[in-house]
Partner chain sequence: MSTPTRDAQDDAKSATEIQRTDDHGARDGTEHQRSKRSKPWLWDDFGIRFRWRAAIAAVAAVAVIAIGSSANSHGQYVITSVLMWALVASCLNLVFGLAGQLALGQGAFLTLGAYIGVLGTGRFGWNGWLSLAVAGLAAGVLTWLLGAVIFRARGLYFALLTTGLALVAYEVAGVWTPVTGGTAGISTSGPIELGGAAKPLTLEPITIEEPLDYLALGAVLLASLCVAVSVIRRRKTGASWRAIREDEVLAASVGIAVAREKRIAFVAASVTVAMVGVIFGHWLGYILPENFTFAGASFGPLAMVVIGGSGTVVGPIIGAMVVAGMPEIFRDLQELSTFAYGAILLLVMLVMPAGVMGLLRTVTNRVTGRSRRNPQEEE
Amino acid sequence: MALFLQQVVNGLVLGGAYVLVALGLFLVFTALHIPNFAHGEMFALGAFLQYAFVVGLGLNFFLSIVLSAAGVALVGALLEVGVFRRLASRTLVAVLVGSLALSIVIQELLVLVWGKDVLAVPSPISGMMSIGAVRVTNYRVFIIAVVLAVSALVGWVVYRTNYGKQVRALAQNREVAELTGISVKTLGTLTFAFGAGVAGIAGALLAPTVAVESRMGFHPTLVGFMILVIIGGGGRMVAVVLGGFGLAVIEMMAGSYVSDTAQGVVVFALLVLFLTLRPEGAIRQRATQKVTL
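Supply, in the form predicted together with the partner chain, the structure of the chain whose sequence was given, as a single chain.
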């Protein structure tokens, strides 16, 4: 039982990364209909920037999180203007292959700048706490708290602000949204930057707990898409958060109860099984095709 609870807690920490990566992916996919396979690289970039700020420049850890997120958001905005706007006007194939190519380019750039070695970022909070039989470092508790706070913030932005209203309008019907006077181009850039920034926060936040290397974004991206697929149409953002934590816990359980190697394969196996059995998502889609916020 202790092991079980311990794995649940570990899963929640890992899930933090999944939730924040998936939130940005979900936002960009629903609003702009761009399946961005390079989204995980925003997560990786966040972690690398955090390394540069904390270890390289010796800045305060929490200030660095904000700076990293801002940096990643800027990169996201540039990518939207330079790459995705062009790709999105073409076919799904172009977006898919183009974004995978972009992820290769970003990974190689990360290697060119920071090298191939795994980087370590020191944790700013030390100490441990025990909750019953479960022992968890304070920093991990901090991660879970921040992830929940950022998720709530994203939810607030999307459902309570004027910007969020425009994004939801865009998600529901691009043409009509344009007719009502929404500047679709600006909104697209903003949304892309917003999604990238959230992934950047995840990268910066989790940098002390994961191995920081150029390929670290691939797995969270796939998990993010897995979550998109599971909630399918008609899903709300709460479902993304629950799905992210849920999948991470399942992954951890497979790792500890089946075998270490099963941890990697279980998500993909679930993805195949799920798409085979319920290609329309867990919640039967009400609208014909489009996923809406």
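What would the structure be for the form predicted alone, rather than the form predicted together with the partner chain?
What follows is just the one chain, with no partners and no other molecules.
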């Protein structure tokens, strides 16, 4: 039982990366209908910037998270204007291939700037707490709390602000949104920056718990797309959050009770099984509804 609870806690920490990466993907995909496979590199860039600010420049760790997120958001906005805005007018295949190519380009740029060696970022919070038989570091508790707070903030922005209202209108119908006076291009840039910034927070926040290297964003991105596929077109943000934590816990359980190799295999085998049984996703989209955000 102690091992089970310990893996649940470990899964919640790992799920933090999945949740924040998936939230950015969810925003961009549902609002702009762009499957951005380079989104994971925003997660990696956040971690590298955190390393540069904390280790390279000696800045405060928490201030560095803000700076890293802002830097990644800026890169996301530039990518939308320079790359994805042009790709969006092409076929879906062109978007997929273009975003995959961009992913590789960013990875190589990260290697060019920071090298191939794995980097480490020191944790700003030391100590460990015990909850019954479960032991967890204070920083991991901090990660879970921040992920929940950021998720709630993203939900508030999308469902309670004028910006969110415009994003939901864009997700429903782009043409109607334009007719109502919404600047779709500006909104697209802001949404890309917002999604990238959230991924940047994830990378910076989790940098002390992972090996910082150029390909670290691949797996969270794959899981993020898996969450989008599972919840289906009618999914909402709360399903993204629950899906991220849930898949991470399943991964940790598979790694603990089966084998390290099974850690990734079990999750994706479940995806194949799920799609076979329910290809429309967990939440069925109503016929009259194009996309629900």
